[in-house]
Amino acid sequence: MSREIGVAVVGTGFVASMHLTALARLPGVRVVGVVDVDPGRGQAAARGAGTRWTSSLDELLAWPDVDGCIVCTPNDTHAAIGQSIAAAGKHLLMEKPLTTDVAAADSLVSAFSARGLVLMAAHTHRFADYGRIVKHTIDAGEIGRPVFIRLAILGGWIWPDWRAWVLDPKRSGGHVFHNGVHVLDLATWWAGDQPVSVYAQGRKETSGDLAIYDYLSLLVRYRSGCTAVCEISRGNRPRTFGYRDVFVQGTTGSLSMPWDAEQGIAFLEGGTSLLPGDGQVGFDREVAAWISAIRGETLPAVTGEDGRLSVAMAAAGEASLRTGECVTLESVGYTLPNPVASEGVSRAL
């Protein structure tokens, strides 16, 4: 596909201007619309992206010059829209988490595949410049197999106040389905293994009363041995605090990534090397990756198979904070793709 590539995007929030600039940057691509239920801000986001607005999903998909859209809706609405999308002949890119549960990723993913759509999950965190830099050391066999993860990110408060919509597990899904996949993710692909079982602790930080977990401690046990723990907070004091910690120990070697750098540190039997690093954020990346794939180029970086994984996880932590218990992905409804559908686990981008 050597033409100009239509973009739509559903949903006119924060996360959305970060595609839209994304968008902007890339050769090639147009962005023909917008769509929002709230009429001032879908037409702010209009006129910011110079392009037209409507309120209607269905009026929006049957514009001729969209070839694709960019989702980034509640995420209580991700499988609905998306199985909108796939009927009209659309490609995706659904921001995280795919669905809030493991039935309707199923369904989601079959529905893109069966019309031999692009359908790719919005992990940035893959796209990020630290992510890209573990993942690359650790597929070059430079410490071996990892057997060990700790992946934290801490920060404070960042939700506007009590009237957000994540702040209602009936629309988020849960905090591990709305924060938590970014670190089950990014571990699950640097392990590059498949997980089987997630326990998750939560504290409630901020408040009692909230009706979420604002601090999230993940314990995920691979089939190879590979363990990793987690940390996801947005509870954490002072509300400007943000540290990030990576550590893999493999069977060769180990790396670890400074809190307040993008370069990361490898520990190996001929001393310790320096890991590059530029800073980049992910979603420009992440963008140009979707489109890639849409033209043919590449395959999708993030497979909906990865963001089916993803769903999984979250799904086995949920159930773990509300059970006490470690809980295995087969007990949530996952079950192991055939091996081509897999490989998007531990694909490099």
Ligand SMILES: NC(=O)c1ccc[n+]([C@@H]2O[C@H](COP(=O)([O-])OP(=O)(O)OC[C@H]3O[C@@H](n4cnc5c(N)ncnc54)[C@H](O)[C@@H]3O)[C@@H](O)[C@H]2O)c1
Second form
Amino acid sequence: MSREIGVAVVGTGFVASMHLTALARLPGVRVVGVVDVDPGRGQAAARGAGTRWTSSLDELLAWPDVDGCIVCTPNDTHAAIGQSIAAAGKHLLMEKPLTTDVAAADSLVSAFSARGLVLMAAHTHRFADYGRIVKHTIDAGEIGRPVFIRLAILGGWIWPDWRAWVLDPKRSGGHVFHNGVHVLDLATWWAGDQPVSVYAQGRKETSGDLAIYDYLSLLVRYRSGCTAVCEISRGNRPRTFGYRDVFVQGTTGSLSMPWDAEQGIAFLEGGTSLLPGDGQVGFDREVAAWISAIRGETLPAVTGEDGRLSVAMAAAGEASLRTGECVTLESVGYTLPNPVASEGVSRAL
Amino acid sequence: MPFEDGRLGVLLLSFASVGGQEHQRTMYVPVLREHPALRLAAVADEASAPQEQHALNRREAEALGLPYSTDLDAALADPRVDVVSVCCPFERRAEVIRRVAAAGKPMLVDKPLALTRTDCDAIERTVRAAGVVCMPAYHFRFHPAVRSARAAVMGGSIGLPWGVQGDFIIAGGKSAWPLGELANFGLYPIDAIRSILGLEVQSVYATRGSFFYGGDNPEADDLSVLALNLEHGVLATISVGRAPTTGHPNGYGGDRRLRIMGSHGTLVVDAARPWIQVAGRDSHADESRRYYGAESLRALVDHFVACVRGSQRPELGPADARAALEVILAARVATAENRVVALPRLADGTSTPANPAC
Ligand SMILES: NC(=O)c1ccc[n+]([C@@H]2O[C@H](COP(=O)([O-])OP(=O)(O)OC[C@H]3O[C@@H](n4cnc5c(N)ncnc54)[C@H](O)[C@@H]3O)[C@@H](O)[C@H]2O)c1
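Would you mind generating the form predicted together with the named molecule now that we have the form predicted on its own?
Complete assembly follows, chain above in first position.
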């Protein structure tokens, strides 16, 4: 029987509840506490999970039974919180985006690899059924090498109101950082290729006063010549729109996943939509993969390097939106991973 | 002067193989021959065409039971010839069109209409001066799926459109077109998007490659991806090419889709529809979905006939070919130089503003 792993959750908002549910379902794992700067939310989450609460990250990190943390705070806080966790010698599952700039991602990845600690970036879509079946089909060689990927995740539900931190690019990094990384990471994982540049197009559909683009179309160029068009949107109409579209053209075949491929269709008075799927399953697998990496049973399914790469793609995308030009990852300060450092991580496991 | 039965007589002007594709025989004749308003009258070509071309034209004429003439002006002057289907090589096309226009005969022209701005402009000028209908066979805009999307957009059903995402990847064929599938097929989705939105493209970013058919011809691209910025900040991406996906359920038609997003709704359009799906013990995946809608080339010919008869005004002409050509030329530069390329002018001749995406 392997040792019990103690996990603390930092930030107890929307996504933390998915992680807490996942943790509760895992054998050999105990939630040893939560931290939130908002006492009401922190205490409620602690009560729900039957655990402790504190408003101080330092205090939480000083608790003896914490092996690792899942960070679920707003994006602009990730870098500093991540550094504290590394300094305390704890493993980390960091919600996406890993950080909101490339330099911070570099130093976070170094901090964890230098200490032989697991750093996993929470690119949840890799753990969803649809993400896995596409990856599996490509890796099985059924369509040859991907040369064109179209991945669109479109919605019409803008964040609740003007108080939402996501709408503030200083806090979220902009929409390419906030949700763009989901599609950028997934397409890149499917492509199995090194991205070279990003050309971004955006719209501010819900309001002309938005400081972020609620709709994004991100064209990624890969080293082998593959191209991906990744769309992410909260600006489509109707408001109830929920649309996912996957198409991959490979050198010997193609695969497609139409928008209604995953669920039954509900024709209701309020419009047409798909029946809801199980949104928890990806989080369950993600947390399980992280725990397994902490135990040294498997390598991290998503590495800090993967998170750093997504940050670089997001930085290139945001720069492209500002300049209207195609932006290389190199020009935003991205350097290819140091093979020795990555090896250090695997050895440490 | 139409035939006694009221049908318009068609002169088939050359059966040239353009980049290995014999469109007169494979595409146009089947549609023209079956059209209730048309009747094939004769085959002709310029006297100066190569001997092998004359030999081929003559064989095709014989197979169709039609007379063949190497005296083009005489053939054009024949009163039984009302309209012309032009399918000659690009090098001779502007001159041939000039002669057809001089004879005052309306014409359908194989696509792409021209490969260069110079030829495209020369064609536009001659046909405008002669006042004849010159319709490039950019038939995808007449596909019922594209037509219904255009009608919905024009009817305001999605409000103000702001984005389009499209794929146009044909499944099958032995090789890529020698001048590249971007030049061959790219015009279809570009023209369809212009037709649906009524907006011009202002700048282009693109990637382009030869992934499937190899060969040592760097121009023979088989898959390109274009990111377009149109007027009013409308954005679009299009994938375009030919892939060796011969087992595609849609058959040769492959993946031809458009998603049009607007301020009040979203349209998802698939040119494989309407389809019936058929499965049986011995059936193959290839073409298990069979299209049963109207043929887009036939719809283009219907429009052409109506324009010749004067009951409709041409909605498609050399200016549209020129607009698509500008996008394709810009996409080539964008790929070669890895940058966003502003188009030199709008349809009305004004210069383009800076990239509206930023
Ligand atoms: N993987 C996914 O699918 C997914 C989905 C949603 C959100 N996220 C990510 O999860 C993170 C949180 O998003 P959310 O939607 O749950 O946000 P949220 O606003 O619902 O919750 C954030 C919580 O963090 C707390 N907080 C803020 N600063 C803090 C600090 N310095 N220390 C401790 N607590 C702090 C807030 O009080 C709040 O309770 C973001 O990084 C977001 O990008 C990921």
